[in-house]
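The chain below stands alone and is given as structure tokens, in the form predicted on its own.
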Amino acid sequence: MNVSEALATRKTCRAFKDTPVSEALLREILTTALRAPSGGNLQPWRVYAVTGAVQQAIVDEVQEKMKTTPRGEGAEYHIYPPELTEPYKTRRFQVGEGMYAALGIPREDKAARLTWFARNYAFFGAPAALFFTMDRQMQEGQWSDCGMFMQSIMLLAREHGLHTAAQEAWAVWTPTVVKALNIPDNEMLFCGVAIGYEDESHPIASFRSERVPVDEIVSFHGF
């Protein structure tokens, strides 16, 4: 698989199969990785890579939080900007609608789509997640490395028939997944990503999100 058929099969992976990703595997895709962007050499995220026992555990516990804390226990940035424009806004928007629109979830249906965006703190299924940090000494320009490492790993998980969904949702939780793991408190938790098979029978597999024509957002000088 080269990189534009990488690129143009990647999406969000909202259902795993449970076929297990060996750590032997995953161990290449991140080495390879290592190779993305970084502006001074610095090199900045860490990465927490889980499955088994201790990714149920953690699942297990946000579940349990749940019941009495819905919303979670709050994220160390803002995932989106507080007050959102447009066009971001409608953007958005038409993303979760398309999104249970595949799902057969009607906009009134409350319970139902709640109970669906709870699949992000089951990782969709998925068999393996990563865990990703940033020192807390890191700005704007490190953050962005750190999105051009994410996107490595995500587009050489497709060369090897892998899937991901990247969850900023996990930021919520930070406090949790933070004990779980013991991370330091010099790291901030950026964000997971769940790693896996897709289990394609899902009627979510069929779902794709759009992007705008590439005139909308490029402007062309001196060519």
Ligand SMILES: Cc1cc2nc3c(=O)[nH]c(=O)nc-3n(C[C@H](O)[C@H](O)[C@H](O)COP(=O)(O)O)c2cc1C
Given for the second form:
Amino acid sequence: MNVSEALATRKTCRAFKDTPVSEALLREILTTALRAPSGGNLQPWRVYAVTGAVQQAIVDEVQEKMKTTPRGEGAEYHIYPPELTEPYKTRRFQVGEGMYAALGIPREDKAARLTWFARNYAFFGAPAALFFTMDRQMQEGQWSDCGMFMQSIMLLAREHGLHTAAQEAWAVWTPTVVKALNIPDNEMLFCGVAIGYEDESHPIASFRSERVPVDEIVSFHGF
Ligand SMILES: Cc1cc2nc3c(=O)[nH]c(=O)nc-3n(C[C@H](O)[C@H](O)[C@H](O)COP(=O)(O)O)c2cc1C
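Now show me the form predicted in complex with the ligand; what you just gave was the form predicted on its own.
First the chain shown before, then all remaining chains and molecules of the complex.
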């Protein structure tokens, strides 16, 4: 698989099979992804890889807590800008509507939408996941570095027949994840990434998000 194919086939996978992902395979992907660039070569990221009983304990705890605290414990950063304006608002709305259309869940069925959203907290069925943290001293530039590292992992996953789902949704359960994984105080939880093999028989598997045309976001100068 070449880079273009990895990019074209990477998507947020929201239905995984329970086929395990070995530590050896994750190590290989992570080792290769560590070639990702970072400003000043700070390599500002930390990764906590989970599977099996450790992963299940986090899922169970969050599922239990959601009964009384459905919105979570609170993220330490703004997942989205507090006042999202156009054109971003519409893009966000459209991807949500597209996803729920693929699932056959209408707008009025808030309960079904919430139930689907809560699958985030079961890693969409993935048998393994990565949590990304960064030292609190890091700034905007280092968040971008972490994103490049994550994308490198997600593309390499494709090369190995795996799919991924980046999940900022986990940020709202920061205290639970921090405690479960003994994450030190100086680190801030950024994001989870579910990883595994896609359940191609699930209705969500056919969903692909849209992109704006290149001329809407690029201006070419001096060509
Ligand atoms: C940093 C990051 C965090 C994300 N968090 C979530 C999440 O918590 N739950 C979810 O369903 N999708 C999440 N997504 C997926 C985006 O919604 C998705 O990337 C976007 O709609 C484009 O679709 P695609 O990834 O399938 O191409 C996240 C993506 C990124 C890059």
